[in-house]
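Only one chain is included here, represented as structure tokens and corresponding to the form predicted on its own.
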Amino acid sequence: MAVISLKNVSYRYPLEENQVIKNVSFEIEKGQVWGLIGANESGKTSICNIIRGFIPEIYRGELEGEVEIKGKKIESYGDGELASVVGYSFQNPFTQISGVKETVYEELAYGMENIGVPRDEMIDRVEKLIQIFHLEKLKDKNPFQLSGGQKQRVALASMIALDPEIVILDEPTSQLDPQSTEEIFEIIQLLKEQGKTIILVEHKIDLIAEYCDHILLISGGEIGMIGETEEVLTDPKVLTYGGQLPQVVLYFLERRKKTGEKGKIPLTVEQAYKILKKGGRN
């Protein structure tokens, strides 16, 4: 069964003539990892906000369609009840960090603490989350006097925390140095390994292709395309819809222009390497 369905939606925000999702429909299972690509301004963030119940119950607007999460519609959802099940990870890690802990270590409960989680389970789950994301030596830190880096680890492992089944991360490296990219890129890993249902919104493709099972390529707030991720992101047709594809595949077809060459497009360095090694021939 699906853990996110989508059916026929579309959303206006108050005061807007326009729709920004239009009639988008669509299934997650779980387990599955989606990136969700696209031009700036496309309907990303707002497609992530109808999953999390952020539209239309704080946003407001008009929401046409059904919204529903693990098989329950989404209107159903208690007062904080949803937050338990789908985990968010903002852009900018400032915003997520609650600002009235002066620890990490505090920061990681305070999450559990207005759930009422137990206190020795909070305790076990802090010590985990702090080795998991490599937090040993900042776990006695200020959360505002960390790396940018260093916040998003904070701010990710805060909600995963709260043991969410569904992981939304929109543009979680958008402000970080390529290591603390790959640090997150671990954690996403690991979150994948635990079978965590992830939509992970992203401008880094290539990242993008080695990690997300499916990608959903909305173009003016329309589902331009979706599939499985060897099969979108080796499309050329991805560019005229605002979206982009990976240099390897990039490079992959100029050669195909030059040279004539048939088969599959390698989606990955690791691919390529292989195809290369053969002298080309797939």
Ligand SMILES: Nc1ncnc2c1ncn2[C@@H]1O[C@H](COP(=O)(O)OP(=O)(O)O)[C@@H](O)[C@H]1O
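This structure is a prediction, so every number in the text was calculated from the model and none was measured. Positions refer to the first chain, counted from 1. So that the term is clear: the rigid core is the largest set of C-alpha atoms that superpose within 1.5 Å between two forms. Compared with the form predicted together with the named molecule:
- After superposition on the rigid core, the Cα of P172 moves by less than 2 Å between the two forms.
- In the core-superposed comparison between the two forms, the C-alpha atom of N142 has shifted by at least 2 angstroms.
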The other form holds:
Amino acid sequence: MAVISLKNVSYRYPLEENQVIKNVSFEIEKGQVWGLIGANESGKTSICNIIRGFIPEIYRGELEGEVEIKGKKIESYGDGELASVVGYSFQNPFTQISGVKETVYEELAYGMENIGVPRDEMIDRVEKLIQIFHLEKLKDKNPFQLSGGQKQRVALASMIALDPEIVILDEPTSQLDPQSTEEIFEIIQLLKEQGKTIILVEHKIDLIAEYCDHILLISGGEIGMIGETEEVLTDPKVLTYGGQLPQVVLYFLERRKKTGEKGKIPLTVEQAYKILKKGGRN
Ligand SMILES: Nc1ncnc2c1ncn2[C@@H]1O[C@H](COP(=O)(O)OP(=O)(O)O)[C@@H](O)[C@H]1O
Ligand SMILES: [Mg+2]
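To complete the pair, please output the form predicted together with the named molecule; the form predicted on its own was given just before.
After this comes the whole thing, all chains and molecules, with the earlier chain placed first.
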């Protein structure tokens, strides 16, 4: 059964003339990791907001079609119920910090306090999060004193604290240096191993190719391409829909033009290495 299902979903922001999401349908199964890609303003964040119920609850506007989370219509979820199923890390981590807590430690416990997690369990979970997210040196600091990357890690840790089944990460590494980006992807790997269903909006397409098993490419509010990563991200059509292709794929597509070779296009450096070692054929 699909954990997330959208059927003929369209959406218009209040006071706007045009729909920004147009007749989008897709299903995501439990444990899958989806890369949500597309040009700026194509509608990626709007789709995340629809799955988290912020559209239309907070943004209002006009939503058409059906959205189901775990087989249940999204509008029939109670207050707070959806929050414990769908964890959401916002594109801008500054909006995610609660603003009411004075230390990172308390910030991490804040969401759990709200849903009434017992104190002992709360402390236990916070300690674990501090370890996983390397927050030992930051735990007594004020969340607002942190750098962009540190805020992002705290925001992500606070979300994971609630142990949601579905995790939406909207550009989690856009403010981060390569080192912190790697740390975030270590965490994504961990969540993947825990069997979470993940939607990842990310511009670093080489990382998408490595970590995601499925791709949803949005173009002007519509589905441009959809399918398994190996299918979608080796197809030059991605570029015409405003998406990007991994470096390795671009290289092999160029090579094919010159040599006329056929066969599977590799997605990652490891796959390319295997092919090149065999003399270019696969
Ligand atoms: N709160 C809003 N009110 C009106 N229009 C919006 C709002 N947020 C986003 N949009 C518009 O919706 C479209 C899709 O935006 P968005 O979902 O943020 O795209 P992406 O995340 O792919 O950059 C854009 O044209 C954007 O300008
Ligand atoms: Mg966005």
